[in-house]
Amino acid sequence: MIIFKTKNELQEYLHVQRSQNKKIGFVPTMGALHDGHISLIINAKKDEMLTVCSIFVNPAQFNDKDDFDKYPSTLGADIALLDMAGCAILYLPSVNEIYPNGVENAISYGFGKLETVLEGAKRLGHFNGVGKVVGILLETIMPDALYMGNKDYQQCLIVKDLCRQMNLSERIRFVFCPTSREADGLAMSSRNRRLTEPQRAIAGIIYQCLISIQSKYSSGGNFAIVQKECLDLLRAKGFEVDYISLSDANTLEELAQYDPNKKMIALIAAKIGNVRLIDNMMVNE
């Protein structure tokens, strides 16, 4: 694996690879890697892509400085994991490399209602920050395919819209990969390592709630009933719930009723202690 820390050196190398007809598969991350991230690398390799992974903890997408300060840094372990997975290139830019004119002067993108609901409503400015850094990374790497995990489903939709705005939709193939899960169903996340043992023991209940929401689809009707059941269950276990939503999977418009004429997704965000967890599940494919 080759490590680059500057845009110019990376672009020069990728130019040579493209001249040899190699296709570039890109996996953007913030480090603290786990098997979910590695599954994205593996998927890119299966597609015979030259795999590029970036590790950059983006200050622009944290509206809580404490959350930014606590974000885990495991660079040595991350490099070892990527190397074992056969990743070809790691891009490790500094803040000054990504934002040479300052974070506030980077190009901003608007995402309409998509950035104001669910995660957008709870983390003001978050998706603006995501748009800034992903826009810069895409312009730097210009991949043929972009690999992201469905756990951050709203972010996947944001990035897809970002590519539309950047006129890259025809160039870049989107590969949104299934959420990687622990044995009890808990979605793999860098945040999981901040859970205490008692918190980790009950964290899988979020997945159980998603299964319950999905199972009620065949019965149809009012979502509020199962929503309250899940809310009561999570609160009883000590969770502080931000949202339990049934939404249109294309627009994230929240739905009050199960609607077989729409592709639907269930989404949950809840905090246990000082660790905020998110997860989702398609209700009807």
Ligand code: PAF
Second form
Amino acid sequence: MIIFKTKNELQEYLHVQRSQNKKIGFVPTMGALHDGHISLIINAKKDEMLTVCSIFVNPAQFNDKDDFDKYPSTLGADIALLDMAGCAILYLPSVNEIYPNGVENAISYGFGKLETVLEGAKRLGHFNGVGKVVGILLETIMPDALYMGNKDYQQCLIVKDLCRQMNLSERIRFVFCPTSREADGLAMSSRNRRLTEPQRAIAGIIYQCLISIQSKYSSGGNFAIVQKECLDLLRAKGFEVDYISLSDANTLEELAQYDPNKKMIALIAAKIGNVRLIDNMMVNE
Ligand code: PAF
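Moving from the form predicted on its own, what structure would you give for the form predicted in complex with the named molecule?
Full assembly next; the chain just shown is listed first.
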């Protein structure tokens, strides 16, 4: 695997690869890689892409300084994992390389209602920061395909909209990959490694709640009831619940009740100790 730390060197290399008709598959990350990230690399390789992974902990998207400071950094292990997965290129820029004129002067995109609900409501400015960095990374790399994980479903919709605003929708193919899960259903996340043993032992309950919401729909049940049951269960186990939401999967407009005429998604965000976990599941495919 070749590691580039500057935009110019990366672009020069990609230019040569493109002239040899290679297609570029891009996997943006903030490091602390796990099997979920690696599944994105594997998907890109399956599509015969020259795989570029970026690792950049983006200060612009953290509304909580403590979360930024505590964000795990495991670069040595990340490089080993990417190497093993057969990733071709790692882009490892500095803050100055990404934001040469400062974070506040980077191009800022607006996402309307999409950035104000769910994660956007709880983490003010988060998606603005995601938009800034992904915009810069896409401009730098200009991939043929972009691989992202469905665990961050709202982020996937934001990035899709970002590409529309950047007039890249025709050029970049989106591949949103299924969430990788631990044996108990816990969605893989870099934050999971901050869970204590007892916290880890109960973290899979979020997944069980999503399954309950999905199966309640299949059995003709009532969303408000299952929502309350999940809330009580999570609280009883010590979670601080940010939301248990049923939403329109296209717009993330919140739904009060199951609606078979809509593509629906259930989304949960809850904190255990000081670790905030999010997960989601399609209710009707
Ligand atoms: O999902 C992430 O790890 C980040 O939000 C991303 C897309 C790499 C942007 O910093």
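Only residues modelled in both forms are compared. Residue numbers count along the first chain shown, from 1. All values derive from a computational prediction rather than experimental measurement. Here, rigid core means the biggest group of C-alpha atoms that superpose within 1.5 Å across both forms.
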Give the consecutive runs of 3+ residues, present in both forms, in which every C-alpha shifts by 2 Å or more between the two forms after rigid core superposition. 218-222
